[in-house]
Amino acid sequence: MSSPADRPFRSVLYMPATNERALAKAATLACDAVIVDLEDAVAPEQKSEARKHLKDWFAARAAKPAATIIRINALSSEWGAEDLALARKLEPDGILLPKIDTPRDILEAGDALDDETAPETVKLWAMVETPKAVLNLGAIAELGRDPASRLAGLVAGTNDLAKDTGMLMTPDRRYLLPWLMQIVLAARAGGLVALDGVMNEFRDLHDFGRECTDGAAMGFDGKTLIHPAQIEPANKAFSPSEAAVAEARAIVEAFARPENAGKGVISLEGRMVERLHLMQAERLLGRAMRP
């Protein structure tokens, strides 16, 4: 069975479950996945609508996207438990769970996708966007190492880590790294997908482009978009470049000659190339070979 990190998620795209328009778009998009949300982006007025156009999207959409998560409310919410309810009978490739605090929140999730049998195919993914969820990071990811979690991905809710913590947003985001790289660092401790933040002003591709650069070079494998014109530069930037996969495949090639057959350590080009290294450049040709 293959894995949520098996595929790419360069691009996640936000969509409201209201955006009649915008879902029936979905399917031409070229974002790696999709966010149909129910949550922030739908007023409390409108909640019951957003689930009948949900459902609706599902049941008419004659293409599916790449990947297709639901964002459902929180369960401590009034719309909560109807929302994963629905949500359930979908089974979309993942549902997004929202200001997450420990590990129990994702656990009494996926006990309720249990006990109603959803398939193993539908995951939980967690918002990191409360003070709670970045302090308990640790703990939370490690579910990523049960399969019995279902816990896929980590997903950094930035605008709300400002929001409760009084954080100043800056341009660099100086004040926000440490957190994204606790983020990543669990990310990888999991085997979990880690995706970055959205950027609100979708008009500015040129510094979008740079966050980007700069999400791809902490380690993230994505990020969440609000805007469509947002997708090709996250596509880009999250991709391995010309120059990286030019020295996957030297590195591949100089491993599989006769003579370094067994060796856990070789000369390439006047530099030390060991085992973990090719480990690396095997995962990035085959990022390299996604569409």
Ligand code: COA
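Under this definition, the rigid core comprises the largest set of C-alpha atoms superposing within 1.5 Å between the forms. Note that the structure is a prediction, hence the values are computed from the model and not measured. Residue numbers count along the first chain shown, from 1. What changes on going to the form predicted in complex with this ligand:
Residue displacement note: residue 20 has its CA displaced by under 2 Å between these two forms (rigid core superposed). Core-superposed comparison between these two forms: the C-alpha position of residue 245 differs by less than 2 Å. Relative to the superposed core, residue 29 shifts its CA atom by less than 2 Å between these two forms.
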Second form
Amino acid sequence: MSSPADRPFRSVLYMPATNERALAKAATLACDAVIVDLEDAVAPEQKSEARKHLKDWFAARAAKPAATIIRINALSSEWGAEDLALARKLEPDGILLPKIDTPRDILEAGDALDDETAPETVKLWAMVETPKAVLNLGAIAELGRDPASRLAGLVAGTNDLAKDTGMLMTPDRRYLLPWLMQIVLAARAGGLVALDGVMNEFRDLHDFGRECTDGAAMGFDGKTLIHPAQIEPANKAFSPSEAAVAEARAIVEAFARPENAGKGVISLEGRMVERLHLMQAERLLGRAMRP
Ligand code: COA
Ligand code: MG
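Previous: the form predicted on its own; requested now: the form predicted in complex with this ligand:
Then the entire complex follows, led off by the chain already shown.
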């Protein structure tokens, strides 16, 4: 895997490591990545059973889903070290660290992987789900500028944020918005992938579609999901729309015209278009052409 940002992360589906039926489906689903969970979707008394399922699944799986991320328990918990040791051996595309508070939490996990000489393709992802993590977002995202940190992306942990702050979760997520936007901003500052939090009401695909559109409008690269039915709407919302692709093409074509050669700013259908819009358009077309 080159840079994690080179591949899509529109739909990233959690599966409890204890759910064998879900794991068996993983390779057949159209999600861009799966997160096999050892943390909160697994009860304390099932932790070692979950590790065994995870190990068996890695050994048995014939086809690999687009990207595989393992969510371990916090390194400060009684299960964290053993989870990390196992995850390192399995060499997934990513290891997701829950409940991080500071950059140190990520550096510690990175040091442990380096000590075990884990391949550099094993990236770290960080859940942003504690009040401290939100307050420390700038410093956390800065790690993204140093490839040695392995940090590849930030994942909004909205259920934990609601639990830890007392914030009321409303369908429009109005109280959550400032923190979600901080996550996107930090991810961009650090060159990281930004994933929106889950929607718990997994039967409500109408509201889910709206929540995906909102997340895409905020600038997220994709959304974390809890149910296969959520994959298709997420893939759609986080892919460039036909209208956006047509507009990007028009901008690229306009700048390519001989009369616009060397110009910094041009007029296109009554609108000012600058070279920064050209860069934006080229980036969008790159995303649209990704397999
Ligand atoms: N990944 C893969 N397959 C899944 C899945 C998931 N996250 N969630 C459900 N499925 C499968 C089920 O196994 C079932 O297939 P089967 O009939 O072959 O067993 C099918 O999709 C339909 O499932 P459904 O009956 O609609 O849902 P459910 O009641 O079995 O499960 C949840 C609902 C919420 C318990 C389940 O979706 C889940 O565990 N999601 C992930 C939770 C998680 O990981 N949370 C941690 C992060 S927030
Ligand atoms: Mg959480």
